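Below you'll find only one chain, the form predicted on its own, shown as structure tokens.
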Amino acid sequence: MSDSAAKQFDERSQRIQDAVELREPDQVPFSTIWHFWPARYAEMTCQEAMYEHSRYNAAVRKAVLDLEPDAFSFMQPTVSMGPAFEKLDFRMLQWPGHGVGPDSTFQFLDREYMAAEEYDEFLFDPTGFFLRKYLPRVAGAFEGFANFPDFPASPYFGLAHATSGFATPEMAQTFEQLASAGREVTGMLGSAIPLVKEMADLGFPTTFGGFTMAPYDYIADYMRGSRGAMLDMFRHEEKMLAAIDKARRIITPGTIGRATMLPSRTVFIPLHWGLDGFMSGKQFEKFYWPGLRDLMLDLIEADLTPLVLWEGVCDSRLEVIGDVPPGKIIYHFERTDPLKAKASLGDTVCLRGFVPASLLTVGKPTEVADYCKWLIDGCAQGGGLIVDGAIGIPDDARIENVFAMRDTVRSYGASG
């Protein structure tokens, strides 16, 4: 790393850290989260981004060097997954060229993968439940695990007898498919991770390193489906609360273990079901907030910074979600009122996001600039603001609007 790049890396990192710790930085930081926007910027389709990881890496490199954000998002492990998904016969998404058009973003499939009657089985032995029931449901490659040996029930000679379960053609096929998928992921990461170091050597830190989810979303998104989860709050309250607590205890050590090996100490937590309109305030305080708050406190205790993306509107949650240690967390808001967020949370958390996706996608550069000035006037005083798109930079954001956002933050957000 050259001396000038090292200086820029330190300045950008300090700018972000000052915002997190609620100090006024030398200028308001501009940081990005994106998925397919770099591909569009490089005139690639979404399908090409998912299947040609070297080209997507080049697209990200071009976007970072041209846009010069204070931090950029390393999204290759989310975007460049097409070959591995095919090897796995992955069933939780439709993706470009595989269920949706070649230039459409991927679509999550909201389905039930665990029946309400299976809560007890999950709570008693989550690993066994995942191996024999959950994994074969979410990806065809795991179907051989439906008869995975029950080793805890087979001690002593039984351990050797149970190995016969690995001699079946179905199990052999599963291991072959998993190894093939693993080679795809290893190849993708092998080309993507050096890009992070290359960008750091050029002076650009990453927005976040690790990734995790709210314990309620773990149950609702990936196991019960949204309908099942909403009904469970009425029909299976105690078992659902026990499952949420179990999920938090499963999620936390894995999240900390992965995040502490990465260069960025920030952990991204996109939220889905705790917002206004999906559950009442009482349900939020009973089912959603306790598990999320405990998760964030555990991350902070591990010297990590939670970056929580509150999608949708959560104006009614502001008073509750302010019950966290000051200067330790970033709240990225999509459609929550910025001024209400500043008034309620400005002394507690760093605010991020806000620039509307619709404005970045169909607005004019002058309108983007005017919004950014209004946002800085209302939220930057005293520190604690990072400007980004409300949901990151939309895939279809107009190039001139993204640069207008960057330019306005640079010129209007400078201190003094």
Given for the second form:
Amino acid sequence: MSDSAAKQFDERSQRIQDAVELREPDQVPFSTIWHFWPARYAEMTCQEAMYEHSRYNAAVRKAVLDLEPDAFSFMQPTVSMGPAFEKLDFRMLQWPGHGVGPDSTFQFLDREYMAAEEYDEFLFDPTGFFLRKYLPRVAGAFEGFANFPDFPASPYFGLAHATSGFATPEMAQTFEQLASAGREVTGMLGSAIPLVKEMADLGFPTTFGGFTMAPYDYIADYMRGSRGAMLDMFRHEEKMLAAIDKARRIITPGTIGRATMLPSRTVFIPLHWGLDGFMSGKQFEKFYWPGLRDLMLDLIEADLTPLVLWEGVCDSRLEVIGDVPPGKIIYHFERTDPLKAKASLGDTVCLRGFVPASLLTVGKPTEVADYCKWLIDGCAQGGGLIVDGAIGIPDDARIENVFAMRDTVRSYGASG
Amino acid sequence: MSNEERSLIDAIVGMREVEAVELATAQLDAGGQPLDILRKCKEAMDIVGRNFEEGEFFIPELVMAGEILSQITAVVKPRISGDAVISGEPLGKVVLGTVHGDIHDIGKNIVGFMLDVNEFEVCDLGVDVPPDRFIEAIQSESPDVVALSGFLTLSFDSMKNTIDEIEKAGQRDAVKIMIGGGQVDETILRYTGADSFGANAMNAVTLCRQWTAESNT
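Following the display of the form predicted on its own, present the structure of the form predicted in complex with the partner chain.
Every chain and every other molecule in the complex is listed next, the one we just looked at coming first.
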């Protein structure tokens, strides 16, 4: 790393850290979360980004060097998954060439992957439930695990007898497919992780390292489906609460373990079902907030910084979600009123995001600039603001609008 | 209204699923008229819709109320004679769909549900709907309103393209067009050329009521 790049890395990192700790930085930070925007910027399709990780890496490199954000998001492990998904016969989403067009982003399939009657099974033995029931449902490659031996029920000689379960053609095929998918992921990470180091050497930190989810979303998104989860709040309240707590206890150590292996100490937590409209304040305080808050506190205890993306509008949640330690968390807002967020949370959390996806996608650069000035006027005083798109940089954002956002933050957001 | 009828409405509005279905079944078994029970269900759904509009209820309550209603309907329908009329004339017809390239359906389904309980006939075209299917539906269904849903930013162009194609097909003046979904706002309204947008399902109902009332005067 050159001296000047090292200096820039430190300055950018400090700018973000000042914002997180609610000190006024030398200038308002501009940092990006994105998925396919760098690919579009490099004139690649979404499908190419998902299947050609080296080209996507080059696209990210170009976008970072041209845009010079204070931090950039390292999204290859989310984007460049096409080959591994194919090897897995992954069923939880549709992706370019698999259900959606070559230039559409991947789209999650909101389905019921666990029946309401299976809560007890999950609560009793989540690993067994995952191996034999859940995994074969979400990816064809796991189908051989439907008869995975029940080792806890087969001790002593039984352990040896149970190994016959691995001698079936179905199990052999599963292991073959999983190894094949694993090689794809290893290859992708093998080229992606050095990019983080390369960009750090050029002076650019990453927006976040780890990734996790709210415990309610774990149940609603990945197991019960949104509809099932909504009905469970009425029909299976106690079991659902127990499952949410179980999910929190499962995901917390994994999140901490993965995050501490990466250079960034920030953990991204995109939220889905806790926003205004999707549930009442009472439901939020019973089913959503306690698990999320406990997760965040555990991350903070592990010296990590939660970066929570509150999708949609969360105006009615502001008082409740302010009950967190000050200077330790970033709340990225999509359509929540920035001024209300500043008034309610300005002394507690760093605010991030806000620039509307509509403006970035179909607006004019002058409109983007005007919005950024208004945002900085309303939210930057005293620190605690990082500017980004409301949902990060939309895949379809116009290039000139993204640069207008960057330029305005740089010129208008400089202190003094 | 009898206490039993009141209790059925209370049970539905109170989200007491088992009690509501048992009450409906008991009233039928006691000789109650199937259409009366469905009318009580409708009264309950009106209250649910009003509570949603006023911010007392949220999407989980709409989903649960819909679930209760479908269970009661399943019990009641076999006992309705063929020529009985369950409901009156709809206020209007709405063709609804998630635009091409986008497969999200939660917002669309909620809008469809709210329009349905508010007496609109809904023709749901599903997700990833190309412009020609909207055009075919306008021709075959003669709707008052076309409602375009989309969650992703790619849906902005898809909505605009759909409206452009409707215009090219000479059908733009035949319908009012509303758009809605995650990122949709005034900027997207101007970009697509729709007549209005809804920030939530109740906005969609309000717009449909307003437009159908205008066209009937």
